[in-house]
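Next up is one chain by itself, shown in structure tokens, the form predicted on its own.
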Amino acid sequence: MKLLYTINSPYARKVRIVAIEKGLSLDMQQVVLADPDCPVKQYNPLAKVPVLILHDGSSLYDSRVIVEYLDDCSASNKLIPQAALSKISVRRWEALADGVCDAAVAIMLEQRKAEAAQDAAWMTKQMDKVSRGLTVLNDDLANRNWCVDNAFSLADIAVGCMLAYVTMRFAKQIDLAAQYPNLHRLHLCLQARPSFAGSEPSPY
């Protein structure tokens, strides 16, 4: 299986963080998206990362499709539980920590367009949703290890791969010490996990 993944989608690190996690290989291709020989559309119709290439060709993409696939693919170091309500769990964990990336995103792409044409206003109520989220998740956390069931699971990784994200792109904006403590000391657990700390993003 072949991953297509841009090195700083929080999205795609999620998906190399569970293959690294389950034990999967993947063949990894870091790909740039703005490339015009990108061969990203021939995968995905709507030409985004990550995008899992399976042995027959045919592909699969959003993370929390492929996530669940590879998950699937070995039924040791299971990262989504069995359990409706352990599973659902997991799985808002992981809606709510997708839709911060996707807020922040969002502000990343607006901030590259040139100053005058920015929209301020809706830049900040992106960041409302980005600081509404890491509330909710911090207050949520309270003084757990983990996310869900006292157990490592996906929600963390997803969680985790959103706050390497945000605290890259908003340093200036965002003290997760000082703001978010309970996130912070989840965060740093994380980053000591060789999964996290061979797949950093390279802010640029």
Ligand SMILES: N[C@@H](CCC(=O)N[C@@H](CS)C(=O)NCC(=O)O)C(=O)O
The other form holds:
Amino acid sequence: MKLLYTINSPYARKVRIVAIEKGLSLDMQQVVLADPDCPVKQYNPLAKVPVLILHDGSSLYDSRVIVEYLDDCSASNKLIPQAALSKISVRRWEALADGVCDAAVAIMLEQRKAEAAQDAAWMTKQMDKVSRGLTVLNDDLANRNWCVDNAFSLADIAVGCMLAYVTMRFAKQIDLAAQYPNLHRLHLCLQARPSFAGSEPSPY
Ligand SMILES: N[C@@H](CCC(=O)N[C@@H](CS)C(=O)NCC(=O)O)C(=O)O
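Since we've got the form predicted on its own here, give me the form predicted in complex with the named molecule too.
Up next: the whole complex, starting with the chain shown before.
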């Protein structure tokens, strides 16, 4: 199986970490989305990463579909619980973490426009989504070690990828330790895992 990804995509990083945690070896192909020959649109009509190309040439997207597929590839180290309520809870944490990333990515794209073309009110609206999302995730985590059922799961991976992304993009606006101490504690714990340590995003 081959994964098309970009190094700083938080969604692709979620997939990369799931694969490592599951012990699955993927053929990794880093792509440049702006490249006219970028292969992504051939496999995903939405032209977004991540895309997982299966052995028969068919493809899976988006990240939430891919992580479920990978988790089902082996019975060991399940990252999405089987029990219905726990599973829905994990997926809800993931949905909120991914949603915060959606708002953060939207701001980053707006900031790439010429300053006169940027819509400040729209960016504030997106930043409010980031702040509200972080507040809810921080409150919901409270003093627990892991997001759901006191066990490491996809919820922690999704939240960890989002935290790395927003702290990289908004280093000046977001002080995790001061504003979101519960998420800060989780972030430190996740950064120590080999799957996270080897896949840190870097600003470009
Ligand atoms: N919901 C999608 C989001 C994927 C996404 O937005 N990826 C970004 C990179 S971080 C992308 O490929 N953007 C290119 C575009 O929107 O044209 C997922 O979870 O995979």
